[in-house]
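In structure tokens, the next block holds one chain alone, the form predicted alone.
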Amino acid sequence: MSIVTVQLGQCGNQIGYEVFNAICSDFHSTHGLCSKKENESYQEACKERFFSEEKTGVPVARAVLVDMEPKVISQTLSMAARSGHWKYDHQSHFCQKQGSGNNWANGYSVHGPRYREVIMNLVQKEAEKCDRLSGFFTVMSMAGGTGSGMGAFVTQCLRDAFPTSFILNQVIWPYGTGEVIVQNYNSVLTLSHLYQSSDALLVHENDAIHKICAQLMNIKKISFRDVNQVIAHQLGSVFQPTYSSEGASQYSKSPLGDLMESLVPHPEFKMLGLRNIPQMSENSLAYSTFTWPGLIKHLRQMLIANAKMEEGIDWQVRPPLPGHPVPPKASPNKALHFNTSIANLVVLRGKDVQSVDLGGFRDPALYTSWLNPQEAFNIWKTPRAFNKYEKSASLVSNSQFLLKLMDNIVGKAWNMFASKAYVHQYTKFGIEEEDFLDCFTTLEQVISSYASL
């Protein structure tokens, strides 16, 4: 089954491009480290999932590109075409001459309704090219105006037009130091609206990815492109084909459906985080060897201690012991020591995946008491290696990982709102104070649900 990607705003289009690029370079990589037959069925599944065929033989990304300014889209289209390995359909993009000025209300209330028909026609055409549609993968930032405001509007339109398709929103959490003065407002409005119409939100934090670039990839001057390539690698490590059940003879047909079934057991809990190991520069990789027990041990502790990368993990954090009184629940603004999970999915790729012991992830102490750990944990695997790593493991987790950040962003937005700072910029585009209050209420409820796990 195929996934249609919808790239929204500058950030969404730049990351979307890197995702297709990472998938394509993995597709063409010679060191899949598996049999020829395995490699062929992997490539076949990958192609059906992300690309449509063209007579010239160059795969065409199943994607719709939307931005309110032309510059990034034209760069993205030409970079893909120049690669020679894949391209975008030149009919599948929409842009205008003037942006949304980092104003969520402008993207959501003005540009969204004005261009709804033309954008949804592009999406419809792309969906009709799929023999079977698994769903939509939207890529967007929360801080700006087009990606966030227009993105929230387009997600609602997707939900109305395709009520039975899965929608996964990949959302970029802004830098804490801030690129945009109103980013906390934009983030609160985006999250609360997506929570109404999306099946799940997969969140990447700019600050965490920046650290990975600096400490693991050893990049001295970090550009947005470096950050986007790490995000794209992590996304590819989950969405490239895998066997989603033990002993399966075919690659999973419905990647988005399988993901939701594994990780979203209740509509109140939709926040997904992604961690991937190992991650390192080409130079370091040449001198490194990895064992599955070592990778899995690190990945489990990253989950427990809520670490975003394998360097600097707090090894002191332990799950509560059975029979011992559980420490009082942390309020969201205190440092959360133990990260309680609702559900986890581990994706293994490469040599000897059949022999990996994942018993540590089935420990009931990791999970909330109202779910059976056997149902809360799933494994996808394939002997086909991903990109340059002969062994790699990814963890997609529905857990308390975002609690502190969410509480922080809602608190900052509320402080601004209480003093009416910048609210007039939103009301002039039709977003009233009541709309803000509804959004605060929605997110307070989400925070309280995760805090009480």
Contents of the next structure:
Amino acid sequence: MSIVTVQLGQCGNQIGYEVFNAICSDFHSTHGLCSKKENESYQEACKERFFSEEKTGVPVARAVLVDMEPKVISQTLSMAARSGHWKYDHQSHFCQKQGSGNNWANGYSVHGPRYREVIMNLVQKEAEKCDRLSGFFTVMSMAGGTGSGMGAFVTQCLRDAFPTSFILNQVIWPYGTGEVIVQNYNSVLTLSHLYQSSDALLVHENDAIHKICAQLMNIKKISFRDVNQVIAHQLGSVFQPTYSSEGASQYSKSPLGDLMESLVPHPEFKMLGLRNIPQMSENSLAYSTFTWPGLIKHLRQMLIANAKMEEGIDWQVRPPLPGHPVPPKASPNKALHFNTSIANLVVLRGKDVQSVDLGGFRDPALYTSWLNPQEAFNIWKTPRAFNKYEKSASLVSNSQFLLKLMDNIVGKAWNMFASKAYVHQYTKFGIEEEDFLDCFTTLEQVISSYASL
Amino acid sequence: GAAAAARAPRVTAPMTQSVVLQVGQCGNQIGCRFWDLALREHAAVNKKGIYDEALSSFFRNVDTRNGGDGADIHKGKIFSLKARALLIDMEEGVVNEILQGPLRDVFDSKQLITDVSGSGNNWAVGHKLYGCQYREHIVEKLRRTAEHCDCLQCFFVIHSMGGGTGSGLGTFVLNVLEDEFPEVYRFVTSVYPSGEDDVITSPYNSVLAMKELNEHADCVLPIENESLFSIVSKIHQMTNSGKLGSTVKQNSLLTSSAGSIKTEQEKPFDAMNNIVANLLLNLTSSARFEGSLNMDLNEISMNLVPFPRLHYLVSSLTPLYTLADVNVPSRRLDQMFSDAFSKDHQLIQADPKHSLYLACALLVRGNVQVSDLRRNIERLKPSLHFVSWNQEGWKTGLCSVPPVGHSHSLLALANNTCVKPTFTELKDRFMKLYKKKAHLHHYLHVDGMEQSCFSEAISSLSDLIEEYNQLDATKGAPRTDPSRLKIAM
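Next up, can you give the form predicted together with its partner chain of this protein, since the form predicted alone came first?
The complete assembly is shown below, putting the previous chain first.
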């Protein structure tokens, strides 16, 4: 089954390109570390999932590119074509002349409805190219106007047009300190709207990825391209083919369905975080070896202590002991020590995956009490190594990972809203104060739900 | 084998266009420098002589081989570039000079609106008399100019506040823009008179114009000659003193016309006007050229104007010059960021560091990455005061193409209460005259002018000053965040 990717706005298109590039690069990797047969299976599955065939033999990404101004799409299309290994369908893009001006209301209320038909036609065309459609993967930032506002609108349209398909929104959380001044408004509006139509939101934070670039990848002058490439690696580590159940003989046909089933048991809880280890510069790769017990131990502690990367993990944090009273949960704006999960998914790739002991993740203490811990934890694996990493482990978690972030962003947006600053820019395009209040209410609800786990 | 790389697909939607309206003597002199430096900038980037999207934002490409008004050529070779501009002046001197000078081919006669006698430094003459007289002309020429645009995004009005034409007719045109093209952004670059201005009635003209700017502009970039002059002096000093002088790249000077079409002797105001021209080039760079984080013109208005009337942006440009050595350690890069916040680099007499920021935009050009930007914001933040509801009020843009002669540059736009003294001083000078009713009769005898025009104008200015006062009062006050919504579980 195939995934159709919708790349929205500058961020969405820049990241989308890196994702397909990473996937294609991994596809061609000669460091698969597995049998030829295994590798061929993997490649077959990868191709079906992400690319369609063209007469020339160059794989064509299953993607629709949307932006309200032309510069980024133009660059994205030509960069892909230059690679020689893959490309986009040159018909499969839509852009206009004038961007959304970082204005969510402009993206959602003006551009969305105006260009709905054209965009949905492009999506329909891509969907029809798939023998079987697993669902949609949208890539967007929350801070701007097109990815965020128009992205929210397009997600709604996807839900309406494809009621039985899965929709996963890859959402980029902006840097805490300004890229865009009205980013907190745009984020609040985006999150609350996506919550209505999306199946799950998979979040990447610019601040966290930036730190990974600085401390783990040792990049001196970090560019957006560097950040995007780390994100692409992390996404690839989850969405490249895997066996999603013990004893499965075929690569999973339904990655999005499997993901939703594993991680989203309740529609109130849709926020997913992603961690991937090990992460390092290509130069260091050749000299590093890891053991699975070491990797799993780190990954588990990253989950428990809500660490964003494998350095600087707080090892003091422990899950509550069985039989002991659960320590009273601090309110969201105090540092939460122990990160409670609803459900977790670990993806393992590479050497000796069969022998990995994941008992630590089945510990009921990690999970909220209302789910059977056996159902709350799932594993996907493949012996085929990913992107030159001999061993790679990823964690997709529906937990309190994003609680503090959400609380922060809602707090800042509320603070600004109280002074009514910038509101006139939104009402100009039809988003009224009432609409803002509805969005705040929705998100306070989500925050409250996650806080009470 | 690998398939040959496909030809880059043509993305068929061209970018947006902007139109420049240069009004009055000052407006036209600055405008002239703008067009000259714009051509220089595009020539440096566009080596193949192809008419590309970046050029189309400010220039039409016209086939003039058969004379007359040729058709617009939308792609391919450059034939003849024509500025998307209207040149308006009620005297002929400056415009005629432009049309006889090296830029004559960049404009055609249909883009001009001129008269002979001037406005006598009288806002009422410019606004009421000439406004009324030329309204239809103006609308007709605007329509024509707009028709040549695929997607008109922005009008740039360039004028001075202290005289009669730029001030009066310039603000009249602003009204017309709002009436006829309500969807198109209106950015106004306004040169404010100094206290020693030799036009006695400049306070009247400026305050009358301020009301129009308050009500009809989306963004105003105030400029003061004293600041431009200080920057010119500083550059002169740096480039003519000691060992530094010989290593400065001439075409990198913020004040320089080097490399542009203009060949004759630089006029005294050219250096100052080049600074303003560079301001406009940098402001529009991210809309014209690519980068990892684009900042379009509509984003500037969106992020920097939290309340409709507070749309006055204090600007600064750095560096003032580049030294010839190519090796640029990041220390120098950081110096560029520091300079952007120093009062010596602001284009009005203002000190943003000691006043209150409502919002700040940083538009970086050249080889600068997001980590450089973030490092400097973190470094400078503690010394700046931001309003309580916008503590992280930063808007940033990264454009890959640097200005001519530089490897990188920075434009800072601040919505900051430091603009207030410019307005309070203006108000004081106005009141000095108004109390004595000095020269009022020159204004009141113009058809359509009444005493109420004056009282409304000063009232509008006072209200604006009061808004800034209220914001200043919050500076340093203890911060109480509003309580959040409570959810019943």
